[in-house]
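The chain below stands alone and is given in structure tokens; this is the form predicted alone.
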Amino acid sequence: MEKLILTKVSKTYGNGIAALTNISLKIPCGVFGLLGPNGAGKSTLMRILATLQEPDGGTIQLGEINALTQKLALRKRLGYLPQQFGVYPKISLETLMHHLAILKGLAKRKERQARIDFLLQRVNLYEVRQQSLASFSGGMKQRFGIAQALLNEPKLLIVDEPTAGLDPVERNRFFNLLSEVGERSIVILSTHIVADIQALCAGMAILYQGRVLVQGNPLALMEKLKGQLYEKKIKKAEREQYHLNYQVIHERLFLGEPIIRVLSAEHPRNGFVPVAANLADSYLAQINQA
């Protein structure tokens, strides 16, 4: 199976902002999660992988393809769903799918139609294939985006914040589809939503301020926090003091009162109780320690 290998990929914009700094990753076949807050550099990295931007330095290799010097070869094997994309609003979904399929090299009408029908059924848009995209909701447009990204059966599929606008049923359908694609292709799921990574990814990396903080298996990352997490319900007036005295990595409300979760090598006593780590804890601990 081919791997996607990134070595010291960097990108600094003209205003001096370093969007990416020495990004090195080895990504095998399967669904790989790229997790980070907004502004971490995820979209910049996705655009570079999709050949839409040039890095300042580094190398990107997909199997035998040099992604920086053999862009056309990579594009033939690439599917891309950007975070934001436009559509032609006055033509039907099916017509636009045919147009995009031809651009992606599906020249034979019969084979193209079969592929389009299959994908529109998978994303639950087949019944509205004759409608114009102007009539589509945000979630429907997102499902169209997923379908067009899969037209050429890509070996590398890049999806950037893909679950925006999807309801729970659509979200589950999308997860199942990505999981199937990941059985034979490399799928990169870029998101700031921890639950998306936990649902799909056997491998992941946390990106923060343009740098990779950690790469690994989500379960292994959670295991590293075993025996170090504690929780306590506090009063709102006590929040500032607890944040000064403890390494608080997460806070939530329960019946209007804060519950804090802290990271500590030893039991902090003082009413704290030990809790099991989840992936959100691993993510927040990495961000807080960066």
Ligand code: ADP
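For clarity, a rigid core is taken as the largest C-alpha set superposing within 1.5 Å between two forms. Treat the numbers as computed from the prediction; the structure is a model and nothing was measured. Positions refer to the first chain, counted from 1. Compared with the form predicted together with ligand ADP:
Comparing the forms between the two forms on their rigid core, the Cα displacement of residue 134 reaches 2 Å or more.
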Second form
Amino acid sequence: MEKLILTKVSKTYGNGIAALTNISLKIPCGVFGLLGPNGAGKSTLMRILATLQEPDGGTIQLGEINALTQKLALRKRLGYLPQQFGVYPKISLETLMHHLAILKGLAKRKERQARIDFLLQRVNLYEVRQQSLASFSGGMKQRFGIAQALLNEPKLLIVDEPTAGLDPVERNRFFNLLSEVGERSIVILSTHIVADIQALCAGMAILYQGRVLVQGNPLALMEKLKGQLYEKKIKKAEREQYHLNYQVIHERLFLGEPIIRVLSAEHPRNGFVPVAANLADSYLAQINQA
Ligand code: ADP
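Let me have the form predicted together with ligand ADP next, following on from the form predicted alone.
Starting with the chain above, the whole complex follows.
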């Protein structure tokens, strides 16, 4: 199966912001997570992969295709679900799918109808195909987004921050769908939500201030913190003192009292207890140390 290979991809905007600096990634078939806080450069990278924006430097290769010089060939193999897309709220789902399929080159009516029926069944929207998108929930709109992105059976599916506004049931259904697509294609999912990655991705990279901090398997990333993470319940009045004296990577409230997690090469004693790292800890530790 073909891989997506990015080598030293960079992009600086006209205002001098270096959105991406030397991004190199090797992405195989499956769902790959691109995790990073707002402003990390995720959307810029996704738009470049979707051929909507040019990088200043670097190369992108999908199998035999040079994505930067063979844009048309890439687009034939590409599905893209942007962060926000305008929909035409007044026409029916089925009519809209036909319009989009024609734009993607599915010229023959019979084949087009078969593909649309298949996809709408797959994303569980077949029963509502006569309704307009104005009546859809957030989850239904996202599933429509996937159905339209799959019209041309893409080898590369790009999904930018897809879970915003989905309730837990919708999110699960959506993830099952992505996971199925990942069995046969490369799916790149960008998100700032660690739980999205944990649910779905065998491979991931953390993007921060336009750079890749780490890439690999989420489990391996968690392993890195083994024996270095400690937790303690403290009083609100002590917060500042602890933040000064320890490398606090995370703080949460439990019944109104703060619980802090700190990184430490040795056991800090002083009432701290060792804890196992989760992916959020690994993410925060990486960003903290960057
Ligand atoms: P993310 O998707 O991770 O939130 P973006 O790719 O949207 O990150 O943005 C990365 C950086 O580039 C941010 O500092 C953002 O302000 C800046 N940026 C994004 N788009 C533009 C643009 N069109 N012009 C100038 N700066 C931009």
